[in-house]
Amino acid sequence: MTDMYTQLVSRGPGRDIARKLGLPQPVVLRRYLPDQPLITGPVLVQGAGSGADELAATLLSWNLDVRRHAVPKEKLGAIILVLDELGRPEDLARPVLTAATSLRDLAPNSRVITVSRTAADTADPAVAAARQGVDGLLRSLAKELRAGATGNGILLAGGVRTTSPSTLGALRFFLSGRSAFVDGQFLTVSSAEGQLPAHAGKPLAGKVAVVTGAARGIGAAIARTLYRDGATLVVVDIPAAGDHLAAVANEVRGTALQLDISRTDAGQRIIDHAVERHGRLDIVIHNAGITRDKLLANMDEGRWNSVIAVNIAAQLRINEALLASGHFRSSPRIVSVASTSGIAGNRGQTNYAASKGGVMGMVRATAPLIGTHGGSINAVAPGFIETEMTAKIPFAVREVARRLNSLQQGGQPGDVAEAIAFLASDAAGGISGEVLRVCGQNLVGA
């Protein structure tokens, strides 16, 4: 669904006119496209210590320009803040400040990005302020920034590099075009494995993916994603969305397995296609999930109960499936789609934010599990995203709910899709128990 206002307000006339009113002023934001540049314009890296020299001479090494120190009124294309030695909350005023100074030049739909570590790591209290402190100054600083420019954060866990594959994976995500609609988020990398792909352009070459609820929306959207990054795709859906999920099956070369995900043998269907078809399964996106919406004071048993089953117990039983299965066992990627429902609530929806906040738990208990074969699991949680759904909603609650965050406009399904691809990847391998929300950093909630 195109958001017409956004392309009205975004150049000439209509810019102008809503500059004058105090309108929200959204601008069209720099979306992934094949063989584009990484990020335009120079790189500033800020920071002392061993940690920034190392990433500078990385970024170098991916013939960015790459800048130590801030040439004035130099357009900026992102600036990347390296605070991964901090040792008490009076450390971050310099690199920050110095920081500031840039922040008027840098370009639209440009980046900001700190690198630091997690405060759970230690038990000093200084260092634990210090860390933390990071991450109200991200978040603030993100609702901040204009033109379509974001602000992420990576935290780095117990002994992981600055240049570690994980590390260098979020960094190119959080700089790329892929996390157009990713703002005031951390990535928490919490181990050195992980390997940055040979082929750029296809990540995800060589590797059998599976997703479900793909027939329409965003699951065709992330099949067609995965299908442009080099996989090879099992589509699953109910059978009343044969044809749909037959056409998406034609478009990205796949196979389709009709299938309810409901039943008791479903994770062993999927297994056996996947290897029955293509000889092997190495990733399972999760993304099917149904609404059956009701303030709880008129919540039946059937709307409650099938919500469970579809979004979070069927998950859970694929999951067993998966981790028993000697076929998932090379480096094997799970990613679930939640919803900031789960996070934040929403009237009206308390059977569907219980299964979402139940998918983060579960992603969080799994991590453990499937890391003992090297592999990683992750959410992603959307937020308002320009859907057949959303489209349903009446015009002015639909106008309020794209405005309602730092990038005043709707996400599109192929946002949601780039931040799973990303996470199904190799190079994101060292992030496992994560849940990323694609929000354009919704206003309401964590």
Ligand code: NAI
The other form holds:
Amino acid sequence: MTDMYTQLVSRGPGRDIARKLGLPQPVVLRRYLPDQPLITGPVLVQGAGSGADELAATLLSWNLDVRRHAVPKEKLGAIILVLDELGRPEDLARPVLTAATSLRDLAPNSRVITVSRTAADTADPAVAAARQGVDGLLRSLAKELRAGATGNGILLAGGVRTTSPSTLGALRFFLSGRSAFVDGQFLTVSSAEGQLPAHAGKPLAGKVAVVTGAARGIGAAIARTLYRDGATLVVVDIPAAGDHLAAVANEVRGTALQLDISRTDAGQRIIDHAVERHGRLDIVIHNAGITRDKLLANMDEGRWNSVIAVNIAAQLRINEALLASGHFRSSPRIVSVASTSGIAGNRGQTNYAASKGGVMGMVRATAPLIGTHGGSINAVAPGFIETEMTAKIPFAVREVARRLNSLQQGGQPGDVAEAIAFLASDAAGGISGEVLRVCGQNLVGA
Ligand code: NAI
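Hand over the structure of the form predicted together with this ligand; the form predicted on its own is what we had up.
Below, the chain from earlier opens the complete complex, with every other chain and molecule after it.
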């Protein structure tokens, strides 16, 4: 699905005309390509404590061009603002205002990333105020950045350090083109679990992954991305989508399983297929989903029940089978596709939003259960993504919807897939029970 306007105004005369008329000026985002550098240009690490020093030393060991002090007028690839030792709100001023002097030097598609501690972890009101302040600060700053630059934050819980594996995993994700459409978001690292991959280009090598709803759209993009990252794929979809499913399975050299995920035996069928055909099961991506939109006043039982059955009840039942299975015990990872509708609400989507809100509640409550097997579960909540579904929205409504975010464009299915691939990797092993929005920082709603 193309967005002609972004192509037109991102360079040459089109860009000048859009600027003069005060029209939105989306740029073509830097998206991940294998062998692409993590980030282009120097990385400025700001913050005074030992956490900042240790992080800067780690980035140096990755061969990044690291600065601890800004060089005037030098174009920056990223600013990392380490705020892990805040004691009261006044402590924000110095590091934040120092970083502010470098914001004009950020290159297009650059990154600002905060590393701070979770406010919920402290009973001290001043510490909590300072930590929670980072939330409002970062989300506002992300709205001020331009030219494809994004702002995201990493929250450290408990004893997690600035150099714990999943802190570094999240940092690599946010720095890279994998997070192109993630903006104004936080990821909490809740434990020191996880490990960075031995081979950065194939982080899922040796893993067997199942993707539901993979015959088309976002699910097919997830299958392609997991395959690129080294996983062996089982792609699942309803029998009616069998031809498309077979084509995707061929493309990713995986196997196809024709299955309606709302069947009561779906979990066992998935486990049996993965184990019989590939010898193991490591990753399950719950992507299959449907919409049956109607205003609640006009809602019928059929529409309500089918959306709940496919979008959440099926996931709960499959997870029960997975958690009970002896074949899903080796750092198992589950990632579910939610939606920003489940957070901010959407007119005509009470059933869909209830199901997607349900996905987020399920993920939070399942995290401790899968944690007992050394595993993790997370959700990704896409905003406006350029798919067959959104291409059907009438032009004017679609144009407004896709521009109403900080990056002034819709996301690509691959953007959702990149976030999922990261959360399915061992680099994210210390992140569980989280919801990551891939929405370009939607300006409307929560
Ligand atoms: P899509 O309609 O293009 O693809 C969904 C796939 O799931 C289809 O291949 C369909 O056959 C399959 N499926 C449906 N019911 C199934 C069942 N009972 N068993 C097995 N497979 C089944 O949808 P799209 O746009 O690719 O969405 C994928 C996911 O992303 C869904 O969960 C959707 O709710 C979510 N999402 C999509 C957004 C967008 O902008 N397109 C925004 C937010 C969330």
